[in-house]
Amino acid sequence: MSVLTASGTSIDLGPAAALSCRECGQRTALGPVFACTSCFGPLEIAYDLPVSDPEGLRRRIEAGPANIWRYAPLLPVPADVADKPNMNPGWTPLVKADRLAAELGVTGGLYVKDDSANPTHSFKDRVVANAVEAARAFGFTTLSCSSTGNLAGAVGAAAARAGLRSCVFIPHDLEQGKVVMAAVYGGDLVAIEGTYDDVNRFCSELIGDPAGEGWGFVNVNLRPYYAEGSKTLAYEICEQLGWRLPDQLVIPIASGSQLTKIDKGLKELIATGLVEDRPYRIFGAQAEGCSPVSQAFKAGHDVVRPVRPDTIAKSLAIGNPADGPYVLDIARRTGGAVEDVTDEQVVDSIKLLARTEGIFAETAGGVTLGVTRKLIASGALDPSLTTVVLNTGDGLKTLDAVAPTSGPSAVIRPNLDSFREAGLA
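Taking the form predicted on its own, show me the structure of that chain by itself.
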């Protein structure tokens, strides 16, 4: 469907009809903007969704490609998106984690949505794929972002595939694996002295400067389109469960956008008739060293007070999360919660998931599983219900977190006597 942008040009972003303010509801034409001109609230995509024929929509989705473009009728992308050069992320495994469930005492069915299987090994490929289509529509020639690591790699890879220039900005102290992965795709990688919040502020300044002319910042001026990619996690989980809602989801919180858009995706599935409308609970997970949303939830506050991050979970180290207040609303509305865990619990949970299910999660996955364990122990999460835990990235990116306590079981001489002496026989 073609619509007019704010500049009066015609673009095709599928069912996307307009931008809508999440605070005051004012609508504006599609364009590379992210804040409401009336109240400065965040903008998100408003759709003309297909609601008249759920069975036909379900058949169309199931006949689509094994990636996020099977959900093109529900995303801000053109109908022919699958034919364009893109990273084609998604349709990652939903692992039925029976051995982990036995360890945790979960009887209702425990699943791990393993997004480390995406092209650059994190869920960020989903959001960037949507941003690339918006960048094309608006005529941008450079793809950029502020990043805690995974997004930088996803932008570099997607820009290379799409034939765009990339220039991405990161804090100077990221894990080396993520730095290398962001740099290898040949774009410009700029390390900034400071935290992620410092990096994000710089990018906001660059957008308003002539030096940023023609640049699409995926998580700033393209944020409304970019964020919609997280909905595909909700779509896939429900389809992989046989077109039904999970009872409980545990989701990591960085900016909070992923959690809010998963909730939006679930509501859209209900609205289109693709799943039965019934209650679900959403839980948010943070590291103790960067837990502003968890602190606000526990204190009963509606405002999230910024903190300075100090945690090994660097991909979640956003001290002033933009979607924090909306996360609080969703957790409270659905009967969920927001909890946090220590770095030690993060490492222990990474190892537990690897030992029981053969999934090596990065530190964000350790946070999510650690919080799941804590919620079960406190009684906040019901072990008799179907629960989905998100792993959003690959442990090979955060080796430093587990390297000090992971190594050879023994060092032996190359003979059987030495093998037996080590107690391995």
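Output block for the form predicted together with a further copy of the same chain, input the form predicted on its own:
Just the single chain follows, nothing else.
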């Protein structure tokens, strides 16, 4: 479906009809903008959703490709999106975690949505794939972002495959795996002496400067399109459960965008008739060393006071989370909660997930599982209900977290005597 942009050109981003302000509801034409001109609230996509024929829509989705483009009718992308060179992320495993459930005493069904299976091994491939389509539609030839690491790799890879230039910005102190992965795709990688919040502020400056002209910053001027990619997590979880809403979801919080968009995705599934409307609870997970949303939740505040992050969960180390207030709202509205865990609990949970389910999560996954355990212990999370825990990234990218305690049980010479001496026989 083609619509007119503010500049009068015609673009096709599928069912995306306009941008709408999350705060005041004012609508504006599709374009590379992210803030409402009336109230400065965040813009998100308004759709003409297909609501008339749920069975037909369901069949169309099920006949689609084994990636996020099966949901093209619900995303801001053209109908022929799957024919263009892109990373085709998504349709990652929803692992029924029976051995983990047994350890945690969860009886209602415990699932891990394992997004480390994406092309660059984090959920960021989902959002970037959507941003690439917007970049193409708006004629950008350079793809950019501020990143705590995972996004940098996802942007580098997606730009390479799409034949776009990339220039990504990261804090200078990231894990080696994330730095190398961000650089290997051949785009420009700029390390900034400062925190992620400094990097983010710098990108907002750059976007208003001639130096940044013509650049598509996936998480700034393309943010409304980009953020929609997280909805696909909600779609996939429900489809993989047999077109059914889970009772409880535990989701990590960095900017909070993923959690809010998963909620949006669940509501769209209800609105289009793809799932039956029933209550669900959303829980947010942070690391203690960067827990502004958790602190606000526990204090009963509606605003989130920025913090200076200090945690091994660097992909969640956003001290000033843009969607923090919306997260608070969703957790409270659905009967969920926001909780945090220590770095020690993060490491312990990474190893628990690996030992019980063979899933090697990055620190963000350790945060989410750690919070799940804490919420079960406190009674906030009901173990008799169907629960989905998100793993958003890959342990190979945060080796330092587990390396000190994950080495060989023994080093031996290649003979049976040496093996027996090691006491492993």
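Keep in mind it's a predicted model, so treat the numbers as computed, not measured. Residue numbers count along the first chain shown, from 1. In this text, the rigid core denotes the largest set of C-alpha atoms whose superposition between the two forms falls within 1.5 Å.
Peer 1: Superposing on the rigid core, does the Cα of Ile412 end up 2 Å or more away between the two forms?
Peer 2: Shift of 2 Å or more: yes.
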